[in-house]
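Let's start with one chain on its own, the form predicted alone, as structure tokens.
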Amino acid sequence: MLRLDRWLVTLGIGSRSEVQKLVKKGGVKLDGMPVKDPEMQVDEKSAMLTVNGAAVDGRLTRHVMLHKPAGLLTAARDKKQPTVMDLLPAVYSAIGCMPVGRLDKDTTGLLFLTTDGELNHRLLSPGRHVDKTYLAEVDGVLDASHVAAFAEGLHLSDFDAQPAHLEIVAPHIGRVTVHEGKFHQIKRMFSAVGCEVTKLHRETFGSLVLDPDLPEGEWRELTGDELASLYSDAQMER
């Protein structure tokens, strides 16, 4: 339960003073009935909300799969450049549905966003060892020596990358599974073995797999089974 005016503000309907005026003027209905008290307690999980005659999705808990295209920052907002949040309706930003981890600007593929801060934290915790899988195109020819080097772990300038699994898909394409998610890690690991990444695409994050039917730049909310599996990855009760 929470106050009606607070609910409307959180949904991005307006400022506190704006939504209070809106309610008092009869612009808000709950379960089809007009309300005039902006301070009334509301069960936001079950109440049917209408604002100025239009139905509004009042859920404050949401979880999203996004197929990130190249050219967008993985950030909540940026003054100079477009971000992945520009692909979603404004309400997702308003309720705090944020990316879990980051993909480089030129990296494509699976991005998970959630309003659950604890889930976000646990999935990114190094101690959880949540796997991420990437498909990398490189400018070198991959062979067994690269597979072995990834399996042993690689010493980079500022940290030692943990052992990772490299599968050679084609001479210039490798599928990499890592437990970590440090800055430019995949690119730096390939660079350390003499190959430069020319294209990078994330396929999985924990148990979550990018929907093959989800076009680049599009998004959808997670299914119940997908969400349950992610909570299991994080060792959390849903």
Given for the second form:
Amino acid sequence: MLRLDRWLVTLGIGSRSEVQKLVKKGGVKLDGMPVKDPEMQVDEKSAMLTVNGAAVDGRLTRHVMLHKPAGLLTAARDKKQPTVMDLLPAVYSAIGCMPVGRLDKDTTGLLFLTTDGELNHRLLSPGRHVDKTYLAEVDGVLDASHVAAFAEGLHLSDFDAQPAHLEIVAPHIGRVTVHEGKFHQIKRMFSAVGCEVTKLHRETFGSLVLDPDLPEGEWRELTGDELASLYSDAQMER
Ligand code: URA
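Could you switch over to the form predicted in complex with uracil, since the one displayed so far is the form predicted alone?
In what comes next, the whole complex appears, and the chain from above leads the way.
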């Protein structure tokens, strides 16, 4: 339960004074009935909200799978450059839906975003880090020595990357599964074995798999099963 005016402000309908005026002049209906008290308590999980005659999705909890295209920053906002949030309706930012972890600007593929701060934190916390799989195109020819080096764990300038699984998909393409998520990790791992990554695409994040029917730049909400698996990855109750 929360106050109607707070709910409307959080959904980005307007400022506190704007939504109060809107309610008082009858612009807001709950379950089809006009309401006049902006301070009334509302069950935001079940109330059907209408603003100026249009139905509004009032959920404050959202979980999103985005197929990130190259060229966007993974950030909640940026003063100069477009971010992944620009691909979602404004209400997602308004209710605090945030990317979980980061993909580089030129990396494509699976990005998970959620309003659940605890889930976000747990999926990234070092003790619980979930597996992530990337498809990397490189400028060298991959062979068994690279697979062995990844399996051994690589010494990078500021940390030792844990053993990772490298599968050779084609001479210039490797599929890598890592358990951690350090800055530029995949690019730096390949660099350490003499290859530069020319293209990077994330396929999985924990139990979440990029939907093959989701084109680049598109997004959708998670299914109940996908969400249940992610909460289980994070060892959290829903
Ligand atoms: N590792 C990288 O180097 N870049 C990414 O975007 C993700 C993992």
